[in-house]
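The data below hold one chain only, encoded as structure tokens and taken in the form predicted alone.
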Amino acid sequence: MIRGSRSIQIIGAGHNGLVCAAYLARAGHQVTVFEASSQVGGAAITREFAPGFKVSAAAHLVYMLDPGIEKELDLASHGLEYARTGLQTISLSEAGDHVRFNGDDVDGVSEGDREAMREYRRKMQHFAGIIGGLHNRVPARLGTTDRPDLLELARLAFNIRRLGKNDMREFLRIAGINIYDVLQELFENDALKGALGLDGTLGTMLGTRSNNSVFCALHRYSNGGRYQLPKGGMGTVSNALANAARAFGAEIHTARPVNRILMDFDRATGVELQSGEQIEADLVVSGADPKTTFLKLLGAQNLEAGFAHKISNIRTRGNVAKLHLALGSVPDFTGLDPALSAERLVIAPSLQYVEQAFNHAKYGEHSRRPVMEISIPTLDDPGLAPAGKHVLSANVQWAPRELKGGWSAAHEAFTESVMNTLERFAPGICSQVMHRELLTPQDIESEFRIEGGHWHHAELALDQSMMMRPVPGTAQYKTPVDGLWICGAGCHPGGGVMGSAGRNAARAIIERSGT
């Protein structure tokens, strides 16, 4: 018999919300999702660009979805497959003296490189299990005496001190500065530096010098760090999160977005969808952006003032732009091993060329010259093209949200800029392109309904995370709204395709449901 079964409202079907989804009906929940788009998934989907040419719309390989996630939901069994694992990471060049590497093996570097990075590896996986071992555990609130939140931090400091005393020294000297003095500290060879620098930029408004990156290189690595290739896109993951939802008893209703939440005084009852009905529940738990929760579907109005202004300031500029291509044949990198083109490659041939590339953004400007990572999915997944063709997908930066001057005017250029990027280190490949699509941040913002087009939902850096993540006072998953809980990557532990917050939040609500 469960105990204190509610009736919960879920908006947003995105990773976070199906992974809440799932645990909240397994818990013995009535469970209802409400996603404004066609299909799950938010920006994990798998869709057509052109005829015949599917593509992970913005996420495209996972590396941080948590495994006990995929164990706990079994979602192999509900169609999650990969049609690679453990792809190797290669910083192109120019010239063709291209760097691989995959954990700590190394090739294309010297002896002291490869001894480098042996030691950097040790440490940052070992800092990193720091921050994953967070995922999963609610963040201690601030300032408060409860027995609960004291704990929570003495682990914290514990698992800290557990480092030993050097490690924990280098710990608390790293975690917050610039990626850059600690690459140049290390390594030689700059093509190796580039790509681990671009490790501690890529989805954020930081560049090399900036603080925070490391703190970002660290949120990267907490999971393990290994890119796999789910077989038929992004949308594999989703659609195996959705299947396992509904195989809890969890209904999902797509293509009915919410336009409100509902309030009866000071607590939240329900929602309305943008077709004028209006559904109450027990619970609401957004899975959307927090800015886009708080400001937008519950209103200022519903805030206490102090509370909507730490809202609004939430640092969410989106700085990605991702660009699909429809390709009549593989690329041809030069002085690359064709068999190498189905690893993740990367643009980013040193620590300057990086941080010259971020510099444009800081002015409002898009990059001339700018950072790229790439798959070719289609190597090891050709069912996302037609017989002999091949996509392209690649994460760009840096391009603002906001950018000067708007998106309408500057996007063929940039477009251009991108292109031509590519082709000098693949040369030809703009006479292999059948059809082109580049979605800016504002793309993205539009289609995925993220404010500001930020994948994250909100800025990776130390005063945005942990129990400061999105805000205090509700980093704990309940808002100060009596009945609306979160459960987004504006959420601790952040974003990437984890789940972790889903679950966290799902967890929080079943504890409190007592069930």
The other form holds:
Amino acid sequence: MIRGSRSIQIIGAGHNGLVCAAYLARAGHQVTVFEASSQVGGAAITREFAPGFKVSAAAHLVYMLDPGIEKELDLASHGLEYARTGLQTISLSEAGDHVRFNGDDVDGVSEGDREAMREYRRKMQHFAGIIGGLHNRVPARLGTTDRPDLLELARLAFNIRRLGKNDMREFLRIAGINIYDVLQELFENDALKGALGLDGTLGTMLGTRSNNSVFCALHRYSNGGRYQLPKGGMGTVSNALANAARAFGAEIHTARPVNRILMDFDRATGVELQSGEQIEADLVVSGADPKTTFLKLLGAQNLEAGFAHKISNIRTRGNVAKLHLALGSVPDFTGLDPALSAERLVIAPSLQYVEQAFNHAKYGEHSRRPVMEISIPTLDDPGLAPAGKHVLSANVQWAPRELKGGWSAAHEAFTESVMNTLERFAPGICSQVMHRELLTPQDIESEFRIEGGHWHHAELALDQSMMMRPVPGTAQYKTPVDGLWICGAGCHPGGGVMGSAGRNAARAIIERSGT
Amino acid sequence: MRTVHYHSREHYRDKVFPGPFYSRQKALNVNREWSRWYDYLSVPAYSCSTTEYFAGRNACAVFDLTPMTKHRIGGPDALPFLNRLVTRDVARIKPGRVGYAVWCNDEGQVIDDGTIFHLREGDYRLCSQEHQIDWLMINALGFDVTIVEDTHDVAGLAVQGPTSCAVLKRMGLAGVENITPFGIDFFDFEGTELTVSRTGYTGDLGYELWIDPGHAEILWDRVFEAGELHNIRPMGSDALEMLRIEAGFILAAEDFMPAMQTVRPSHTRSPFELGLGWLVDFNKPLFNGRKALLTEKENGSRYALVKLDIEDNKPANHSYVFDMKEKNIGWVTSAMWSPSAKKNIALATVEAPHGKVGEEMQVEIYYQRELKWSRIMARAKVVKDAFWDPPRRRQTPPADY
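Moving from the form predicted alone, what structure would you give for the form predicted in complex with its partner chain?
To see the whole picture, the full complex is given below, headed by that same chain.
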């Protein structure tokens, strides 16, 4: 045991919990992780959904994982391998006039749109760089005179100013507005606009015409925006993280759900497991979402009222359903070269279509013609299904967590809407289906223990970002309760399987937890 | 009983309405002047505020406190709820007792002060100066409590002054003299329950009577019948204001800004800055503002609320306070010539580190005589105790005056 080493418990072996565990263990602390599920990974897992068919059960593509974490924890040596990297995006059209793009390279549009794409990409990459540059930094506290906080604020201001006059003006103009307006200014092609607009809304309760949708797209592009398919599904990423953490000495216990956080007078002192076992530690770090951490595991009675109120008001309305299909053969998308079926396929044929799909969600209904982000991983990674068979994995929007009339009544009807939508783009797909599974946000909430079933644990929006994430007063991963820290996606910089929240939390604990 | 229908389209027409004692107040209100106290009409002075003040100090004065915001708090978690809400230890307020309390936001800044009545085991009444229901509901998250604002369902009548106990005894409230300061008792009265607490806002012997509004008028009549020989008088809010300043009691929105109504962060006050540190109990593991107040206790406060004994006899209303080197260090929030203490008194806010008991200061007093303005710099001294604190306030049973 090194000097200053402390016993630290981490609640939840989601990817952020694992990253945090790895870095804390690497720094010499005695780290114990308690995971409720029987496998590590949280919402980044691979599991069987039909006999012989495996799928990434929630997150299904890697596009935000921090390259620094990959390198520092040497995930490759711990088993992380990609079946393919640099997936293209194909915006499907019913008629077969698909638009294909990857970076600046765009196919199926006019010369004007090609030029517009170059300008759009340049701008968005530039702005996303500002957001990305903040990922690995502990946000500044507001209203303090502490030097590190003031320096951090100055750094943010400097980075925005450094964009130059025109780009700074443009950044300030678009960062808070909606992506619909921005795309309409630049592009002609409906399918291209639809797919780019979708990037501003995926995983959130936002339509393309909602404020913050540009910010959401920037978040998505902030680590380069390259789509990668891990070999063996998302579980491979989590297993590699767990292996890294174990290699540094962390203990990881699965199937040991935490019941509550223990308090002694005014300090968190450990956890009580569902088995009733109470285990003490110097520090407790929660990777669970803020509402679960503070209102369920700790309890509002252990918090000051203003803080508890802020936590209860975090927007956590999940909106994405997850579709898993076991297919007898590769689906045939109208007009699509079969070789391209393995790319990232999106059903978002126009901004109008996306917005109309969102309209239902505003009123507590599911979309009648949903938007989708589809991956058929078995084309690159055949091990996920029996020989010759395939798996289709899709994020489907919008499926609000709080559905009018409840999900049990609507589950079947929504699944039919989803299948009918797919059938229009890939005629015959329904007859290829051997098994299907549709996880509503309610299912995601209960399977992955995420309040609201929200990808990001807390809506990704400017008012819930940086020093305001999850709420002011706990954005530095330290909570108002001594001995309790948080490290999940509800913290800066958010979710999307990036791991930065976990690493920042570990850094903050190492630097600021005192004695 | 009259209920406010906030959802009615016509609510603004009867936003301020006569209280349950209105018919009696109207008959006695010689001045025909009314003021507004939240939802109710209130009387500033029935005839002469000085006479009413003296009734409160030398005989018996009756004040309608129905408009004061009242809440009923119950349920299994009522005690932990209140203990997290206020800074003092509510477990020490036993059934049948009343406690003065102050509550803060997370930043340790005072939202309001008030009294907690522990009526019966686990059944509390919280009285506050300001409307608090929003804050109470926010506080209810995670607690199994029932919270009702019942301002309109409870009529309140303060009976204050040296002869108040004799009046209540003559009224037939057997044993009322045995109620100790901050005690509560219940009496059968005209087929309903009359709650009597030995509390008040005058710093003197006095009681507060609580009853359902339907029995308000008969209660008033009985009190005044019994009080005839004890020189009973109705009292308006102007006289009460004098009584409470003499007693050294602070008033929200006058001596401090309630945190919820304050825009500028430096204009709020902590309990320490209001001289209410004795209400802060750090032995409780948690209450709203605890962390911030611990930090303040360590690093020091920004302000102090002081009682000033001022030379000269001109009331120091709205005056600036200076140190002996003429440096501006604060301002007066409440002031008066105290007829009972025979002193020129004031409550003032001064910047730290000023405000130690015995410290000498100066007060700049502007006063007017037949329209002509004059100004004096009067010497003042910080005093520790209330300007009026007679032994009869604590005596049980009180002497028969």
